[in-house]
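In structure tokens, the next block holds one chain alone, the form predicted alone.
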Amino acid sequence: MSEHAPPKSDAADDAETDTGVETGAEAVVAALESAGAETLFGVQGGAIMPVYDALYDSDLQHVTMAHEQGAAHAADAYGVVSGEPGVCLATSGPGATNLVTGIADADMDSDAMVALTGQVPSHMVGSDAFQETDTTGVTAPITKHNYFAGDADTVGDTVGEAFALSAEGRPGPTLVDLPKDTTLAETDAEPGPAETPETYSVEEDPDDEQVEAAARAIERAEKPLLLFGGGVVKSDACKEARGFAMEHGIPVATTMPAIGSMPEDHELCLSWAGMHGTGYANMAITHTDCLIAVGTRFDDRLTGGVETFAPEAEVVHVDIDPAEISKNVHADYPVVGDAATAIERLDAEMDRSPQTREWRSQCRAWKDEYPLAYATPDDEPLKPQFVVEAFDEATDDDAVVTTGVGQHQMWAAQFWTYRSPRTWVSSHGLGTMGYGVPAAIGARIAADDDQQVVCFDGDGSFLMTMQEISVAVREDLDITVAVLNNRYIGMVRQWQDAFFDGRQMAADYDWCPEFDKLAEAFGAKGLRVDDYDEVADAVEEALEYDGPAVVDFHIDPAENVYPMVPSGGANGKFALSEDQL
């Protein structure tokens, strides 16, 4: 049932005993229930109102968000943490277009999500009716597939198909546009099981010859490196991937979406690679002679200039999506299939492990040479890295971290030790500022009751979706938001200083409100921290508070994120300070 619904009458109770579908809207809800959906995030409106009316008698949990973008991000994060597709709803026109950023974000990160949008009645489509937008046209480039549901008799099956398709194979967002006449129309057509279309097929079991060739390449390698991508997490292949690394003694680097796929405190783990990844991960990529990449699309923030990426390596590329093979980085040994299945097949095919003792020693030496570190001079303001480490030390190993986008995101990725998959929830490909707070809401609802949820946000990111704190208050969600407030759009300021001769245009955010007082206005716990000696007590108070807490950490506005590989640069030539750029 939607939250805060009034008490039902006896007649309503009697109606609940009749499980038959009577309208298109009821078929939509029945399809979601049949598919296994449990929680929906959305915002009411005219064209989607029949679906909300059908939710009145449903056991589905509905969370009303303050803005449709927040609904999409919450659904996205819910899916990341739970491993099941998240679901968001919005009305037609502006409701649907407000979902677009969140849908695009899920598309770029291959996150399973279903968006249901209201639409004007079918006979009014194309007439520029009130709150009409060509939703399927707008979202076609950013969805795995979308549907215009024009028939009440089939709308339930369409929704079920969209749910199944979003999770099958390479995950991604799907959308069903629901004209109001379809959802209001009478039907007794019960939706069938949630199934992908017959025309959709996924090759989960890789080709024998591909596996054999890749196994031989790994066996003869002297400096092999495993690169775990987000697909390792999404396919629940972490157990198999970790086991392969440990059995064969192969060091592991990850992409940002795969943070947590390999425990970062394991001796084989080099943490994450790329623009702001660890120096030792980037050195390993630069010098490996066999890169075994699993479930990654080799995006530009990982590779830098592709011509200098893993220049000495033969590349084994395992991916469920054949379109990714050799799209950005040439694959000498493509292996198309499910990550877990492919890893198990490679392991079974290998006759021996590569000899990696010297290579592992070199990787350890790079760890010693290029540690993640920061200084805390007495005459400089609070460092953000100190705050991240303080929260890491005060929370359990399985705590979930969500972030917005910017410098704070990088510090949260660098200075927190991740040990488990689905505990890092962030916006990677699209880089959406404002992702963090609504993502924390979705993550909180999806996570186990005893898991802690911490959101690291920047002042710029927090401003974009801070209204969702009101949702966390209303729902009594135990989340902690740490705003690393440097009074800038920090990453923009860092780039302006490094590449635009310090011409800081539109990056200064010293006009922001006092976030601790704003949090209190929303009904949350609000705290402010300016000095090192205040950090521990504030962290403890925020984490112990039973409900949403916002801590406004006033950090050093001049602090930058390093290491840094300039855009299009070589991973092995990362900068550790501005004068090296």
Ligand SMILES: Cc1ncc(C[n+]2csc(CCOP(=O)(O)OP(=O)(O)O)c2C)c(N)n1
Contents of the next structure:
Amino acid sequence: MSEHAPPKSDAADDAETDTGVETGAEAVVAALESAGAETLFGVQGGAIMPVYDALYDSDLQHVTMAHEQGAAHAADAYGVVSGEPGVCLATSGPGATNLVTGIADADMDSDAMVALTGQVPSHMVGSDAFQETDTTGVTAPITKHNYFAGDADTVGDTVGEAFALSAEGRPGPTLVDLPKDTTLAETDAEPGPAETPETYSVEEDPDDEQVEAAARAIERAEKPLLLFGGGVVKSDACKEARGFAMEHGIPVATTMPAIGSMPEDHELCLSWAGMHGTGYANMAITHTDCLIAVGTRFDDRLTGGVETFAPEAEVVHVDIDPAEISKNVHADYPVVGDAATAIERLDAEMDRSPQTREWRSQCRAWKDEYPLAYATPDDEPLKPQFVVEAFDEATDDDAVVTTGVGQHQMWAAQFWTYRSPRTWVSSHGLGTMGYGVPAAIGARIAADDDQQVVCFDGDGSFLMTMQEISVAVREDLDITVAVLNNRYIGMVRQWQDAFFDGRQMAADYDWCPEFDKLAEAFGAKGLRVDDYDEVADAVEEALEYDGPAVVDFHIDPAENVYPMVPSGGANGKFALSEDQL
Amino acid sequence: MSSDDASDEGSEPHPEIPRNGMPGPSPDERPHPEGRRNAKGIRIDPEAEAEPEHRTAVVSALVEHEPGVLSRVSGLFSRRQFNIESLTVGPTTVEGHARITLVVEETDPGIDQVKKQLAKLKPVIQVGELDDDAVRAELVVLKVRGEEPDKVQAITEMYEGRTLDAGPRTITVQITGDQQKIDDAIDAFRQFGIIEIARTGQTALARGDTPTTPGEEPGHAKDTDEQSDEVKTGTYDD
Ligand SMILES: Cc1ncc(C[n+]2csc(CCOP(=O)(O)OP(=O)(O)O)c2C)c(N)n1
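Show the form predicted in complex with the named molecule, please, the one above being the form predicted alone.
Starting with the chain above, the whole complex follows.
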């Protein structure tokens, strides 16, 4: 023993060593704590029990969900709202496979998230043991990276690495599969600081030449258009991005994941573009001569057919992921780097602003020509857009909206005026019905206490994960769920009417239960609205109720979402009604 | 509440809104630009047809030699629908590293994507595309009918191959070389009736003192007793 060895332990020291790590499971928990995790969403089970046992003595908050899919979506939404990776836990086999939808969802939307799954003991792996699934195999294509943690001495560092990697560069979900023998095994290996692996290197600072070339292209543009993607929100670059637009007088369209990155009531903001985006954003994309895209992957719901996408534009593409450059749309001026840094560098490099007076007035004219509007005749059933507007008016600017997937999601995106980033939480790339309720739970826990949380759901989407209302009741979470109930899986019905001669196969949902009564059965507040003149009171009552409230709005079953760019079509040829499709 | 309340400030009332529709000029009444992109999203002359052509590229990836890396790489290719001709893998001089050599048939943007997507995988250390003058080799093991052993032997010698097994009914030979040579050899053996073929796919290194993947450093295999017959490794300056 060296001179510097600590003195022989007395009682006090014993107490101190007790706080150290003794098992693999404790190392997992210690790693989460030191990486900065605060809340975990999960469901118990055999193979993950050692980790849960270690949580017993931890200050980490654990929220038991009704279904692992709920845990994954809640963790995802927690990450979107808080800006820190959300964490979900599940046992092996069915627990892990139930997480899969939520992991795939986070992957498509580049959301930072860490999934921890239990696994059968290492010596049984591969034997088709009870509740065994090849979790790393199943999730390899839908994670940024996943790990099989076969060693108790390194499992803590692995969990730390998974946490750091999920947030670094382009965010995404990571997974650590934890065989039970690893988590039960004795170890005193305290996890070190959470670090990303050496082989994952991110270029945050863009290349000088790239910045210079892009700046020159923007300066000489006559009809420049900024396109903010989800990357602007994820890299917290909204301040820089807005500043750039305003300083240089460049109109802004966003993608759906970037809703809120630019205040939608600002005169330069054209709101979001794409299949159900605004007519004016899609007109601007069609006619711009210089598209400055930041942090977007040019999803086909945005571009329509690439052949007709921004056909006249030189493309400046800023992205932290080099693989996104020229993946779907060729970048004439690639700028690889962090969005905030790249925008600041572009700004510093620009000697003058482009001359955009005429172009801006053209964009204003399109706003007047193609307003988002809907008819509200008195004798017709309630219009969903009216409900969305009523909630928007009754809530604060920083209220958070979550949604399911379908027509209601589009109305929630179109008819609510978003002003702040991280207030729009939705399933974009994967389009997962059932995302809304668990996302509202994750968002509620991540949001500030005075931020309201409203979930717009469809009757079909609500049915898929409404069991999570029980969690909101147990945790006493103040959320409001507005079910825009058209007694159809409406988006499907809309497509059947437009593209399948109205043959409404399996789209009819008039068999749905009464959601207000179900909510009451769960212990939540339940309300039902059928007419315009009940809307205001119900909205107020639901928002004021301290706890989860569900309002079942029986809306016009025939209402459809417009404008619409048919899939693969040209952005500038959006239809304004069914006969234009 | 009356319908008028729906349209206070911001959105003007639009009495002309068709049922299930929105106001504004219809698609045909709007001006449309002439421009066009090809399927890869590259802006092109609207008059000209320009779809990018495929070419063959040899891509080398230095990876951490850990479980699952090969399935991650092959999974990436099948998921993204890349056209892979062949894929070979084996350890390098650096302990814990392996080299994957891929032959891909893609357009230029496709090859670019292959390299970038590969580089994104966590266990991938470096990715490089080899020049046309790279040193490439492939191995084929061929089993042919044994009725004309002398003729088989002559062809085997012509392609600098080796006979691995010869019996009264079958002869098995091994040929190494570039893809063209292997294809030619297989053609030449057809006359005897080929019974079975096993081909490895190409593996390759950059010619001369250019590293095969950018910045690649030759490593030193551990000099332990168990590994005494390990190949000695050097540096590019040796
Ligand atoms: C899990 C899942 N299954 C199926 C679909 C296909 N899908 C897309 S939208 C939609 C209809 C959604 O219906 P609902 O939630 O009632 O919303 P609405 O469109 O009526 O507003 C369906 C079935 C999906 N996106 N996700």
